[in-house]
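Just one chain is shown here, as structure tokens, and it is the form predicted on its own.
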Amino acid sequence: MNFSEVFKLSSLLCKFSPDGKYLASCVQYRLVVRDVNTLQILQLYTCLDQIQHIEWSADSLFILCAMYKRGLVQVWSLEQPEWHCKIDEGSAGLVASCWSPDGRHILNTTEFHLRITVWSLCTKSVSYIKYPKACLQGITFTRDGRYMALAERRDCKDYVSIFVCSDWQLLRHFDTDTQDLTGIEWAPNGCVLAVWDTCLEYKILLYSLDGRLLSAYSAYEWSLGIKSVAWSPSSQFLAVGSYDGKVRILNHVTWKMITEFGHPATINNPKIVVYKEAEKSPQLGLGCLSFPPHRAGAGPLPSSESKYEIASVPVSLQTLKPVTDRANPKIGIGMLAFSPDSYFLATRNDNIPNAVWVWDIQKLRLFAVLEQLSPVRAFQWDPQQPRLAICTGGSRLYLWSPAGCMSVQVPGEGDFAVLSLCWHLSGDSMALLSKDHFCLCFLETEAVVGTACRQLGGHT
């Protein structure tokens, strides 16, 4: 495993282009575009203010930079570096900006969610969509880019409007049986729209493209409800993470629950492999993949490294006592994600913050648990294979696959605190992001990593 040099970064703004050729990063008001293979700077753009959001167009030809404080959006072209576009929302302000799937329209949401402005880069025309709802996830596009669903709020009721993205004409408009709609998400196949209610009302609704209610699901009443939702890439399963510390799996045939996964603080089943991160001193011997060979000029060696050990059951996981009389208590399933082949589901229960749970979706059972020394900040699946990358805000990167686990020290001056990460679409590399810097991690082939993991006591 190899690492690039460290580059400056602001606000964790670093994204690979959809075609995998470029890497964009921000340093305050500057946008830097690099070649992914050489990491040489291809373009350097200067914006009018500090950048708060960046987003590639779907064809990787344009990149959007949003400056919410000034109500500005600037768009840059990679093919024509002299071309650029500035959108000023003026007194209406700006709270969100995104591309349409065709990469030629920009959707800006004004302050107080008064409207969404649709700007065309081709015709320079402007259209408006009224009443967008202020919620966590109020806009979602089908994967083929044909339709957009928008959550709306008017006359104290929730609605969903479905638009045709080619001409922004309204296709369907229907009200939802929700108290306070919180999020909407298309299934990957674009056939079903999931709509879920506020955490005060456990309700998730499934609608067809023509607005028909296919099913409604509620697990319980009179308690905090849904916290997170994720579709499987195959569109066959919908995972619903709840504040009661369970994940319910709904199937795509009847939209009924087929199983629920609990997250107990003690694991007693001897068939479950529990990997515990443990600190060890360097002089005790270096594991084959504990950290990569130390580069010249990469700073002093770390005082300690870590490895995974397989714990004997019963295993008691570290728990956090939540403060339940405050908003957003640290309980329930705050993170969940399916592997690209839909075989595995990774979850985190927020009051057991150091643990990542990996579930076998084919057999509907717990497959493995990884307990870290620090709370898990983020995890993300390799786009090409069932391999999970985890970071905890420290200077290590963690990888899990069915073959086993590994802990990798990120080299660099001082401690490189990995706060977030993102995979390249090939699965051969990933960007590791800290508060002020980022670097690329280049991974070895699956065969080499699998062999090394088994040497570390991997489990199959």
Second form
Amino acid sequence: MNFSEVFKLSSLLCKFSPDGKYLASCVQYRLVVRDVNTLQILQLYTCLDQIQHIEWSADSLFILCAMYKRGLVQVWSLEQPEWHCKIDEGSAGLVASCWSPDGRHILNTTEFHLRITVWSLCTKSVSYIKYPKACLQGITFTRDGRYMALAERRDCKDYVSIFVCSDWQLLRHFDTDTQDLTGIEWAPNGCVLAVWDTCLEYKILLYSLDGRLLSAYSAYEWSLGIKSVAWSPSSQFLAVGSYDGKVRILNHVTWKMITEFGHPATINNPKIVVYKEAEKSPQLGLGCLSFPPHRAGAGPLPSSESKYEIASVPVSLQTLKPVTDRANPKIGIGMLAFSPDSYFLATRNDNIPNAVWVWDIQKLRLFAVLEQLSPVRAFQWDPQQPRLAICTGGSRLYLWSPAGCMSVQVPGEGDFAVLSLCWHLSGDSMALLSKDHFCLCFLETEAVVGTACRQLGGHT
Amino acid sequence: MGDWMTVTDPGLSSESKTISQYTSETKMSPSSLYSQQVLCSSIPLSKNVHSFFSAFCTEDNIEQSISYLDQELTTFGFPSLYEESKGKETKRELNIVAVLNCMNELLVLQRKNLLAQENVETQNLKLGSDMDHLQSCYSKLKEQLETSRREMIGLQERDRQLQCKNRNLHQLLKNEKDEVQKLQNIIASRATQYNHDMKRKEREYNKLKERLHQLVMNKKDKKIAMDILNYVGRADGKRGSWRTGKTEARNEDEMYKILLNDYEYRQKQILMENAELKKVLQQMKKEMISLLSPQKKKPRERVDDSTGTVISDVEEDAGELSRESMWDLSCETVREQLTNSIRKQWRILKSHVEKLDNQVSKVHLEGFNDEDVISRQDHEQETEKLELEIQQCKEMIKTQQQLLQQQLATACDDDTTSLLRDCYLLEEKERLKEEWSLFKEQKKNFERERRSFTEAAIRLGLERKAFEEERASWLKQQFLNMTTFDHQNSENVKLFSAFSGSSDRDNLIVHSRQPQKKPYSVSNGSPVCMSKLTKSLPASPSTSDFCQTRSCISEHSSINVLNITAEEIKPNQVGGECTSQKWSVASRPGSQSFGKHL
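Starting from the form predicted on its own above, please write out the structure of the form predicted in complex with the partner chain.
Following is the full complex, with the preceding chain placed first.
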């Protein structure tokens, strides 16, 4: 595993282009586009103010930079550096901006969710969509970029509108049986829309593309409900994480629950591997010093080493006592993600913040548990293989795969606190983001060796 | 009187005393009252009584006291103290014998009484102690009773308290339930209130939004604008189309298409799954039938009604099974048949297994008895045999020991020892001779083999030479062909195949043990084909080397070609690669040297 040098970054804005060739990062009001392989700066754009949001267009030709404070969006072209586009929302204000899947339209949400303005880069036309709902996840596009679903609120009722992205024509408009809709999400196959209600009520509704209600599911009443929802990449499963600390898996045939995964604080099953991160202060004995010094450029010695130990069952995980009299208590399943091959599901229970649970979806059982020394900040699956990268806000990167897991110290002067990470589409590298720096981590050496081995094996 | 005194029994000292006292103080006249008093005052003697007694009989009242005593004694059933009077007028005489007898009896009585008294006293003591014991027991029991009573009262008290508590808890529970109900009601009311408020607020908010919208949006805000250098083309290169009814219909169509595709895809998946499941079922069925068929005959012979009918079903099913097309029928028609047949077979299997189980258990039971007996007999026989053997062995050992001892005893005799040694040596010599002859035979065999091998090698060398010549000629020919014809490939192919055929024939001649070799064709003149060929070759010491050459060829085919061209006349590229590979195969016996060449 290799690490690039450290580059400057502000507000965690660093994104790989969808084609995997470029890497855009922001430093205050400057947008820097680098080549992924050489990390040389290809373009440098200067915006009018501090950038708060960036997004690549789907064809990797344009980047939009949103400056919400100013109500401004600036678009840059990678092919024509002199080309520029500036959208000013004026007094209407701006709270969100995103590309349409065709990469030629920009959807700006004005302040107070008064409307969504659809700006076209091809024609002068401007469309408005009224009554968008102010909620966590109110806009969702299908994977093929054909349709957009939008949550709306009119006359104290929730509606969902489905638009055809090619000409922004309204295809379907239907009301949903929700108290206060919180999120919508298309299935990866683009045929089913999952709609879930506010956390006060456990309710998830599944609508077909043509607006028919396929099914409604509610696990319980009178308690805080859904916290997170994720579709499996195969569209076969819908994982619903809730405040009761359980993940319920719905199937795509009957839309009934197949199984539920509890997240108890103690693990008794001896079949489950529990990896426990253990910290070891380096032994600075005389014997250690007498060794020849490390290779030049290896960086300073880490203050302490960390490695995984396989804990023997029963294992009790560190739990956090939630403050129940505050809003948004730290309980329930806050994060869940399917591996790209749909074989594994990674979850985090917010009142056991140090642990990541990996579930085997084929056998519908717990596969492994990773307990970190500090709360898990983010995790993301390798887009190519079942490999999970985890960061905890410390200077280490953690990787899990079915074969085992490891922790890697990010080299560099001082601590590089990894707050977030994102994989490159090839799975060979990933960007590690700290508060004001980022670096790339290359894993391809390992992969190349692996493939080489495989090729050799194939030949002989 | 003096006689009377002397007659008194010396053993009865206490009595005699009193008597002596009587005698000494006989002057006292006994009064009846007195005497009665004395008699009443019981037997225990005291000085007072003595004094009374002393007053009983005096000199004056001897007669009276005698008569009195006589009277008393007669009333107690003693014989009279007086002699039988012959005449009434005659004064009755005191019969001393009777007196003495009486006295003796009295004394005996006295002793008896004393004994009885002692007994009674000991009994009295015993009873007293018993009494004490019982009293203590009684008191203890009383205490126990008291304590248990107290305990009972305590328990009752506790029970009462617990009941009280229980009642309280019930009350509390009820209260809590009420509370919960109340709270739920409150929650519900709050929720409705909250929802109502929310709605109100939202309406207000909406109004405000509308107003804001009007204010902000309708006023031509100059600022709201897009400043763009030039418009870019659409990603798909098309121009944007106008929105018309047509586009709407098209969108609908597309949407339904997508949905339909999805459903079709799912249906396909389900069909595939179904087909696989059917396959599994079919296989299961087949296996079941095959499993059940060998024992089909048996029950038929047994004329078992139930199994017989079922087996006929099995046969029917087997007939059905042969019609594979049945599986492609829609599910509904097949399903019933399938499930029914499977069920039937399952039942058969089950009954069969059960039967087997029964049989096994029966056999086990029967066999256990029979075999056990037999085995026991065997055992006994065996043990007897073994014991006999042991005894024989022991005897042998004994005799040997004896012999040894004798030998030891006669060890000093050199003659005998030398003789013994000699006999041992002779034995060894004989054995060695035998081994020697064996070795010789083996050696002969080896030599024969070697000779045959060398002959074969010579033959191989010759053949190789011939083959090389042939190859040279062929290459020449090929070269000529190459230069003469335009469409080389086809010609080469033909030639090559012809050649490979001939080489094959050669091989067949040389190694008659490779009859399975396939004739080579040009189409599989690739490394894959090579590997196949190597596999078809029998394992021989040269195969490993051959593999090496093969890998060399596959990796550096061009170099290989060059090598060959350097060695031989240049073949063309296309044919060359093939020939090089073919060639190495064909010349397998010499491949070792080839590996070295390459």
